[in-house]
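Only one chain is given next, in structure tokens, and it is the form predicted alone.
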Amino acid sequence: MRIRKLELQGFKSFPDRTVFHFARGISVVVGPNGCGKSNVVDAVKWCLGEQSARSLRGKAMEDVIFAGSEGRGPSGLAEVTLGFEAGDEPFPGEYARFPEIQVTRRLFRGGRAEYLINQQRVRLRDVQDLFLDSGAGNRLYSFIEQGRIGEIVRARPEERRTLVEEAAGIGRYKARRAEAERKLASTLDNLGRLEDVAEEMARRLKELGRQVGRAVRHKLLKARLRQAEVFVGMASYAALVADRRALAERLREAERAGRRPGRRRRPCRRRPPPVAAGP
């Protein structure tokens, strides 16, 4: 993998689209102080996924966007594109069939960021995975700044080991191992939470079982009560029907007794009124 070109637009001191072509062999960027040589290096680091504004010699990430000058207004976004060619070995993963790829990073002044590989939207992680084991990373040995040599010399064995492992090409496997360990730890945590949930559900099921038992007994007793009420009602109805028949029979007997022949009473004759005598 080799850098073929670098395109900048709106990044720090490059408001216009500027293209650097890197031919085969040793390429250097030379110029006087303040011409933007360090900004070129910052652009490469930023395009490869640098997330620290301090590492890019700024206070906030929006400082990489051209802030304007006396005769020109500020830019609305910063865009850096790195062109790579495969060289002797193909690109890793799904990009193995491409002889060249382009990695682009954009940052808008509102804070929205985009990462693209061959003009296709991707994640930052996809960009980082692409450069694993290649030495081209924002934290790897491919960037040795002023004063970094002394840091490497004075570095602890663990820090030197990281550089050696990246140079040996085992960084991808270490990253995969770390990711697998994180997933395993997350799975174990989920299993622990699942056990807690299972215990809680078991307690709830036990309580619900008791409630179901009470509900079933209530339903059974209610059905028995309804049966008893129906039986009592039917018995009361039968008693009332018997009483009604008895009363009806007594009524009929009383009516028959009232119609029997008895002693007839003689009619009373009225006397005529007295007649007054004449003179």
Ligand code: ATP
The other form holds:
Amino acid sequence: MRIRKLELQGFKSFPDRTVFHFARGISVVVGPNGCGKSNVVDAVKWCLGEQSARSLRGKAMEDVIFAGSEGRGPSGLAEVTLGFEAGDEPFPGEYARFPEIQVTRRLFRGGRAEYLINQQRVRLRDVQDLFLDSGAGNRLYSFIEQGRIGEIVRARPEERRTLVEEAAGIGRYKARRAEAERKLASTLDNLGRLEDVAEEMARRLKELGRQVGRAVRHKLLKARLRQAEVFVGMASYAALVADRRALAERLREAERAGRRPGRRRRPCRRRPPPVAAGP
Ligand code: ATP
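Could the form predicted together with adenosine-5'-triphosphate be shown next, to go alongside the form predicted alone?
Then the entire complex follows, led off by the chain already shown.
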């Protein structure tokens, strides 16, 4: 991947559309102090997704928009487009089929920001992913600004290690590893929560098991009670039928005994003969 051209409009000291064509080999931007040479590097960094206004030598991100000059009013937006050609290796992912791509970043006064790849709106993340390990990422070794060489020489071993790692192109893997570790931590978190839920469920299941046992026992005992009640009812009925039969027998006995001969009858009370009336 190689930068082929840089197009600026409304960016810092470039109010008009300005195009830099970078031929193969070394390109040099020459000019007197303060003419805007570092603004060219800022434009490249900004287009690649730089998020720190300080690193672009401003206080707020809006400082990258042309602020106006004596004879000219301020711009309403800053726009920078970088044109890349694929070179020896194709572009990564879905852009592999393109021989060239254009990356554009826009910032309007008021804060609206846009990123585009080949004129299609994309997220900042898509731009960052595209350049991961290409050596062109906004934080990578390909930008060595004024004073940076001294910084590198003075850097502590671990800082220098980061630089070497970036240059060796393992940034993508480190980023993936960090992402995987984040996902792993979040999965472990979820797992912990699931274990809590499973424990609670096991407790409730045990309690429900106890309740089911009690319900089954209750049903069984109720059925037995019903059976016993039927038996008792049948037994009482049978006893009552037997009593009735015995009583009926006794009644018949008593009636038979009352009709037997020789048994003194009660004298029947006769009416006295009528007294004859006189002649
Ligand atoms: P040096 O040689 O000192 O490093 P340089 O050539 O790299 O300087 P820069 O620092 O890139 O120059 O540019 C500084 C110039 O850009 C200043 O004149 C400054 O006024 C101008 N500038 C920066 N931001 C803006 C802006 N938002 N609007 C207009 N002009 C701007």
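Residue numbers count along the first chain shown, from 1. Heads up, when I say rigid core I mean the largest set of C-alphas that superpose within 1.5 Å between the two forms. Note that the structure is predicted; figures quoted are calculated from it, not measured.
- Shown in the overlay between the two forms, fitted on the rigid core, is a CA shift at R54 smaller than 2 Å.
- Taking the rigid core as fixed, one finds a CA shift for P74 smaller than 2 Å between the two forms.
- Positional change of E94 between the two forms stays under 2 Å at the C-alpha, relative to the superposed core.
- For R252, the Cα deviation between the two forms after core superposition amounts to 41.1 Å.
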